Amino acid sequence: MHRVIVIGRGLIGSAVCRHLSEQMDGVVLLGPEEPADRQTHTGVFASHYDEGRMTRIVDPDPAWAVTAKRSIERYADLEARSGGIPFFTNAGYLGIGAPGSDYLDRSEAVGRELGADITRLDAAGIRQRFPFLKVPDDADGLHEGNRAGHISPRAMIRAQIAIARQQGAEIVADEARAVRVTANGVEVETAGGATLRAEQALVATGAFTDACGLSPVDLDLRVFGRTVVLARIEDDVMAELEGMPTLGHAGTGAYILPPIRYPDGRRYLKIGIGTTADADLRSLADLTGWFKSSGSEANRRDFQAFLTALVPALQRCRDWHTDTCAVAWTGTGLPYIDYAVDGRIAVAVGGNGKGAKSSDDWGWLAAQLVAGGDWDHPVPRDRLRLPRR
């Protein structure tokens, strides 16, 4: 019998496995590989099938900021201990404010409290530092330099798993179909027909958790499909975008990743914006159908228009395409990291649209919970508990 089965090979699940395997033997990480062909795939999907996620300390919520800081401080060690798997690019971050919004003020206050490397910029300062941006005269900017930028979620997961394997963790490339409490612990049935047994299980299956029935209690997650738009960046445009940071736009909620090299060898600049028209994904069929789709064509038109106005050089891009992901929102705005069945089944679920930057520290907290360690952390445990019904 194993000690703990971690269900879910995403950013949080792989982090839980690494942190747990530093403390105990008998840790198993269960989750499928990325599908080779989405259209013919018959199982679950995940939102980490990508090369770019924003990371930075500044955030108006101190809980998200401090967990990001603690995660970022481990990046170099993760890359080194994994055998040199690079996943972090120190491109910096620029938040662009909106008139009447206090988003940047709150972010700056939290960032300074945590010692972030930040500079406030007016419109002239933004244009001088980032001449490829076209911003209005009342624009306001907050720049974070040292250790802000973007991560490759695929590569970060590979690094987490490489270290977990070194520490004795077992990796099972399969899907969980059911999780049950037994007299001696838990059983997990897999899509491949195996039954895994352990003292405990931890469910970290993101947007698919409720739809797949993997938590013994309904987490009441709100899951939305999000369309992202990618512009292929050729060399002439690339030269103009030299030094581009990750961007957050307070007025629209847009997040923008600078040109990043993807597995096809080409570089793409990406934008995503949450909208009121985002697909509400409730069932497994809803989720799998969304990941097999090309997203919203209306989003593509709107996002492309917004992006080319903000970065005029992108008007020269000839190749634009969409991709899909899903975001899981909790009732608290923070992940749920708690026991669904005391001493048997725990959950670590709910990225709330920005889980990547803090994923390693959310994984640390989940590992502490399952291992019975001290909750020595700036975020109180009560803030991450499941709602009591």
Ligand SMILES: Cc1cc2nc3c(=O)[nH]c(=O)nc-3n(C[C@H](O)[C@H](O)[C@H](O)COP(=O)(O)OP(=O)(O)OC[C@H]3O[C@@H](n4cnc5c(N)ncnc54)[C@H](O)[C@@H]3O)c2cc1C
Given for the second form:
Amino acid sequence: MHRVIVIGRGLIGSAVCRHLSEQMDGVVLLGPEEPADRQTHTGVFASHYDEGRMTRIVDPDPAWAVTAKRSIERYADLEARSGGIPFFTNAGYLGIGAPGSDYLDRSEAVGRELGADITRLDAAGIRQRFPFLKVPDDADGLHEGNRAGHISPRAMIRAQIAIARQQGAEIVADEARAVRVTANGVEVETAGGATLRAEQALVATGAFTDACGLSPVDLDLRVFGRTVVLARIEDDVMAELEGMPTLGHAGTGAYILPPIRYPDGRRYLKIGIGTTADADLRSLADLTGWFKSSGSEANRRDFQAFLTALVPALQRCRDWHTDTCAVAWTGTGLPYIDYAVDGRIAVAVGGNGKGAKSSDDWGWLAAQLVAGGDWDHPVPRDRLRLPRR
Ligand SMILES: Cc1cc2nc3c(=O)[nH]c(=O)nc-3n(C[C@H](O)[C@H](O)[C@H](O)COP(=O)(O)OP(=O)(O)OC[C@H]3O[C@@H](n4cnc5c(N)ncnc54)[C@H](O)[C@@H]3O)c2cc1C
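What would you give as the form predicted together with this ligand, now that the form predicted alone is on the page?
Next comes the full complex, and the chain you just saw is listed first.
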């Protein structure tokens, strides 16, 4: 009999496992590896199969900003304790404002409260600092220099798991099929035919949670398919993009990752924009079908046009491709970190499209909940409760 089974080996689940295994023995992390071949894969997928996720403190919502700050402050320690698995690149962040939007003002106010390293820039300042950007004369920028940039979600999970293993956690590469409350705890049935038993289970299966029916309480998540577009960056273009930060564009919601090296040894620059036409993914078949697809052709065309207008050097890129991912939105805009069945089954679900940067701190909160520790945190527990409780 284990103490806790954490279901979901993603950004939040691996963080929960790492924090919990610091406090207790008997922690199991249950979740599959990233599939080697998406097309022939028959199981679930995840929202972290990539090399770039933006991270920064500034955010209009103080809850996201403070959890990002607390997470970012732990990145270096995680990298060191994992035996040297680097996952954070301090590339900085530039938010580009839009006339009529107060997004940057609200982000700046929250960032200043938390001591973020921020500078406001006008169009001339943006062009001087980042000469590869073509911005209009009324553009406005918010730059966060230190402790902002991007993380490799794959490497961050590897780091979390390496530490969790050192602390005695057991990792089981399988999928959960069902979670049940029993007379003295819970049992989790796996796709591989095993039954794991523990005092408690914590479900951290991201966008797949509702479709897999793993929470006893309906989370009513809204899950959208997202298409991202990647441009391969050769050395001549790279030379012009030196010092490129991560970028957010308030007017369109576009987010752009600077050139990052991928497992094939090449560098790619990535753009994504959430649109209202994004695929609404409800069933497991919807989700797996989406992850096996090449995404939206209209998005590919529109994102490429937007990106090459903003960064004209990219017009020289000859190799463009798409990738697919999914985001899980909660009704509150924050993750649900709460018990679905008191003392037995908890959930930590709902990245709301920006769960990577704060994942270590959401994991800390979920570990406190399950371990019965003090909720000594600036985000009140009530803000993370499940709906209709
Ligand atoms: C295109 C895109 C861009 C993004 N960009 C950013 C960004 O720049 N910055 C940022 O902060 N966030 C970003 N995000 C959001 C971020 O990636 C997610 O919020 C984050 O991955 C959520 O973490 P999670 O642990 O909840 O889910 P995941 O990371 O998806 O992990 C869930 C895990 O559960 C496992 N699982 C699923 N079903 C089962 C099952 N039945 N049994 C066992 N395990 C199961 C999966 O295999 C997976 O490992 C982006 C998301 C997308 C899609």
